[in-house]
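Only one chain is shown below, in structure tokens, and it's the form predicted on its own.
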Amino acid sequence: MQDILKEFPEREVEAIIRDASKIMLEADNHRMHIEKKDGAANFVTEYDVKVQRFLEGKFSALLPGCGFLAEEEGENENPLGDGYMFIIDPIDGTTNFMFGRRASCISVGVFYNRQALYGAVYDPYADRFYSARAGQGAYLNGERIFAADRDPSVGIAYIGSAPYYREKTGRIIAETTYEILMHFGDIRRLGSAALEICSIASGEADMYCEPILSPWDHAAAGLILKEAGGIVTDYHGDPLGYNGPSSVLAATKASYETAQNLLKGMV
């Protein structure tokens, strides 16, 4: 893995992601074409597709033979294979993006022979580029970042609302919200799982949970948080997989046990 890390073209990957973000920044929120996907409040815009196609084209040229698991293509039975695999969310926070709320990002997780190698999450509106290499720490715009070490009773918790599955998860989320509010300092909802997890990595928050989340939402941010000293599992404490949706709990070490105890029986 160390040899692969030395060879991995991180600067070129970052440059491609930054170039792709120009598609987001130039979008006309009043004239974009929007399609509805399966599930409630599940949308895709022409810009999601444009960003994804741009990234896939550039990454394929950079690393010929690489594979992709991307949101606008869907999951398959065995997304992670040998060689390089990119797990992409072209615009995480599509609903925010549609309404002109500047809380959206590009998320790119890179795996090699089924192992997490590199993660990048870029918020072009704030020009915040989160990144991490396996075993080499997490960074925000080139500066090392670390998860906070504070008691959850004064910490910030993010709760994902899983709107695509609301018929199944609505009551779970309502009960979770009450429990979290009683044990954490306060609650937030940003609308982008990748940015919420990265905010834990940078010390701005303490916990994030969502009962059903897809791999492209957490593949990059999960590695970034781990490299910042945090913990990412499902609600039961098991490592996250990438073959389909699962529950996700991301937290600082100081908040993880409290959060997991609250969530264990929820899914």
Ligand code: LIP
Second form
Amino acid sequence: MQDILKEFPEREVEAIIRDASKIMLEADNHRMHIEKKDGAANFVTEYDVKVQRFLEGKFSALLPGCGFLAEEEGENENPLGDGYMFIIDPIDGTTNFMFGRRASCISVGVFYNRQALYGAVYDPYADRFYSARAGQGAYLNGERIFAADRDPSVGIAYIGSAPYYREKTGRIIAETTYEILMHFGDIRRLGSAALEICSIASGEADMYCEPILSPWDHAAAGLILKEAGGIVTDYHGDPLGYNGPSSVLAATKASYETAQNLLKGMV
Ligand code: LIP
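May I ask for the structure of the form predicted in complex with L-MYO-inositol-1-phosphate now, the form predicted on its own having been displayed?
The next block holds the full complex; its first chain is the one shown before.
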């Protein structure tokens, strides 16, 4: 993996992601084409598709033969393959993006022979570029970042509401919210799993959980948080897979055990 990391064109990948974000920033929220996907309140805009096509085209030119596991346009059936694999959420926080709520990001996880190699999450509104290379730490705009070491009783917990699956998860969210509120300092919800997980990596929050989440939402931010000293598993404490949706628990070392004890029976 270290040899591959030496060759990995990180600067070019970052530049491609920054270029793709211009598509988001130039969007006209009042005239965008929007289509409904499966699941309640699950939408895809023309800009999700444009960003994904842009990224796939540029990454394919940069690393010929690479594969994709991405949220839009039917690419989401490809299991992790050999060689370079990009797991992409072109716009994480699509509903925020649709309504002009400037809390969305581009999420790109890069795997090599099924091992996480690099993760990047870029919030173009705040110009916050989170990144990490396997075994080499996590960064925000080039500055090293670390998860906090706070007691969960004063910590901030993000609760993902899994709105696309509300028939299955509605009561789980209600019970989760009560239990988390009784054991953490306060709760939050941003609407972008990647940004919520990255806020733990940068020390601004302490825990994130969501009962059902897709691989492209957590692939990049999960590596970034691990490289910042955090822990990322499913609710049962098992490592996350990338071939389908799963529960996701992301936390600082100081908050993980408290959160996992509360969540392990929820799904
Ligand atoms: C969203 C996640 C969010 C989750 C939503 C959706 P999208 O990603 O960031 O945490 O609750 O169901 O998966 O669809 O905006 O890329």
